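Take a look at this single chain in structure tokens; it is the form predicted on its own.
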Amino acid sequence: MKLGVVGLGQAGGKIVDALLEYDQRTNSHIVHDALAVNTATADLNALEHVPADARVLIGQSQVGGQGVGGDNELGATITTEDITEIQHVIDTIPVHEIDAFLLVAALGGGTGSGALPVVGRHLKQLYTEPVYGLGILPSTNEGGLYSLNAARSSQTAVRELDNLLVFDNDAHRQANESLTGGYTAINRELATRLGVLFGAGDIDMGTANPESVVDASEIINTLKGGGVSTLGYASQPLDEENGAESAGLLSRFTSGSSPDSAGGTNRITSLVRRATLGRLTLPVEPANVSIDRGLVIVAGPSDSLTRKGIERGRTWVEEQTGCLSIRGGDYPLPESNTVAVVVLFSGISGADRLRELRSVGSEAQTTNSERAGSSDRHLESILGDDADELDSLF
């Protein structure tokens, strides 16, 4: 597939970076255009693979490019306000050529979280492509306030765009890595997900011999009908003697199993099993929640892409799920010494941790709302018959 990707807010930014360097490094040219926008100077200026030109910095009247501190509805207006802006650099890019618009945000934050769903519906009325999104929930250790915001954000995006896919930062990052180490691993890693997903649907068969291609329609089809979607990923080195050092930071991702048999089909359905048992991007259990549709994408060399091990391990996600909507195909790379599985999973309710988002956005809005009145309180005991003089100024 090929893609037209806007980054929005800090993180938003750096995941549209990572997401071009392995374009760059793989050539898998699933990046037709990218362009990333936010309130903050710094952070645009930090970027090292979207294009200067395609920076886009809004509410320089409000905010003078320092960001809007965590204020998600700041970020709303603003980008509602400057939504001009963004645009101009929109039309440079051919929509047409083009299969659908990827936009990416942190739930949580400010900019990202408040800007999601207002560029998604304004690109939804002006263009037929589908308009999906990529949230990146917060830590729990980050506050009420990031919960709050992750919380309104997610719901509302879920209903202006095609699909929100979602990832947990809880579910990835490790104990003992630097908050900036941590995170640029897993942008790097999380790249990598996206880039053999929609690169499955932009197979050149000139140099490829797929036993049953994946094209972009079976992508599309698999987000179609909105919701939220997670993504699974597991792979393993054909060369032996490079598989630990190939397993990598990819194992944060996987189930943490001993390596797979070297048979064909017994490979690919064991990599199916981990992927989808393993570290989903929004970590749920696939038999407890429910599931619309799903697809199972094999990639590597022609020859290790078995069609009976494809259809074994599509056959097990549907027994595993109980959804009768799952499909499943190969992605030919003939260059590639890996074989990998990339799991989607589309239109999940029951997700324990979208429940307890809310839950903590929630008794977050709560306790705002309870300091909001004692305040209030407070001040009309301060100023008497005054306070509602002082109301009618506002």
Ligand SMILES: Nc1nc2c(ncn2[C@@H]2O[C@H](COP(=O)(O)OP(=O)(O)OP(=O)(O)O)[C@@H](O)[C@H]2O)c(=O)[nH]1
Contents of the next structure:
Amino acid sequence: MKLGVVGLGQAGGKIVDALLEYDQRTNSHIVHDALAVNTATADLNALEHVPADARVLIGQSQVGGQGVGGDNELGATITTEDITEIQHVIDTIPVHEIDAFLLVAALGGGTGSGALPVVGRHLKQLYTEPVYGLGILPSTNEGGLYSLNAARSSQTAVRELDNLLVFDNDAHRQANESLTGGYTAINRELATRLGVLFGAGDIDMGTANPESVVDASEIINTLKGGGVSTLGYASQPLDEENGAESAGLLSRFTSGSSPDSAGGTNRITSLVRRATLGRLTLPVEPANVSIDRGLVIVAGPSDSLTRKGIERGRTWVEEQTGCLSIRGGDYPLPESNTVAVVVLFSGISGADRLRELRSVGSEAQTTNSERAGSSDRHLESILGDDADELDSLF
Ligand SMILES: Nc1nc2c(ncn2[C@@H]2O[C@H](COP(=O)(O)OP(=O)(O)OP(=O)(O)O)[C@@H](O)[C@H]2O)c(=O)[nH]1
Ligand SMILES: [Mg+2]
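Switch over from the form predicted on its own to the form predicted in complex with the ligand, please.
So here's everything in the complex, that chain up top.
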């Protein structure tokens, strides 16, 4: 499906940049238009793929291009005041050609965290297209303010947006790797997951079996109903599995890689298991949380996509999660020599990571009460300040 993508703050901009890089490298065309919004000039200048005229500096008169230093209430105020500057760039997007907006922001910082619910609410008032968020959770060692920001911003984003996909930096950091050094790899990994998910709804039906192919409406229906979502991913190169490339070719003529071969089916079911039980963007144990809806996408060259494999994988996910609304389908990629599986779980409640974030956040809120007490009522209503409401969401 085609997306209008908006990066908010530093992390948001960098992840949109990574998505554009993925789009160009793989020829996916999922990003129809992209813009980046920030209060920091240097961060906007550092982007490589977002077009220069689609970079919007806001809050110049308040913070002089220096960022808001983690103050997400200031981030929200500035975004509200400068919303017309953002809208000027959005006005250049032919919105009827996109299937959805995707707003990307770190929930722990100031600009992106404050801007996410404000821009989300604004777009929902103007357009009928769904508005999704991708929210990055701070690492636990980044401190109480970031957790408080993330707890409040995620709560408000869930309320304002059609769905909030969550990505936890902590869960994706490699052991012994500093978070900063790992951002490029993390952002690339995230771009691949999003690329397979949203790319699935955008294939040329002329080359595929339309019955089994995932289309944009299945992705939209899985995300519909709101709440928090997580994405799992697993892949396997086809020739690695067969040893030498020639053996792979040979096996096509002998024991089968015909579409319904046992090998192809087993490969898919094993990838579905790895994607579901491995590192999800928001780490949860699917058997221990409540999931409203799900989608299993199997991507790869057509002769590797067995109906039986996809159906078995889908049924296994239903059994594993106890959720009976799991959709499944394929995403034919004729040029690819990899089979990849993406699982999307939506409307999750009971995620430990979000509960833990909320409790760190409310502790920080208590020690930070002067700041909370001085915030104006309008912002409080945008960002949310009610610990009970947080409980009920997560
Ligand atoms: N995944 C990922 N996370 C990032 C990246 N850059 C920063 N972060 C995380 O984002 C959070 C900080 O948010 P930023 O986006 O830097 O903040 P901002 O929205 O620019 O807000 P201010 O700097 O306060 O104006 C921290 O939790 C970082 O760990 C990135 O490239 N990728
Ligand atoms: Mg910044």
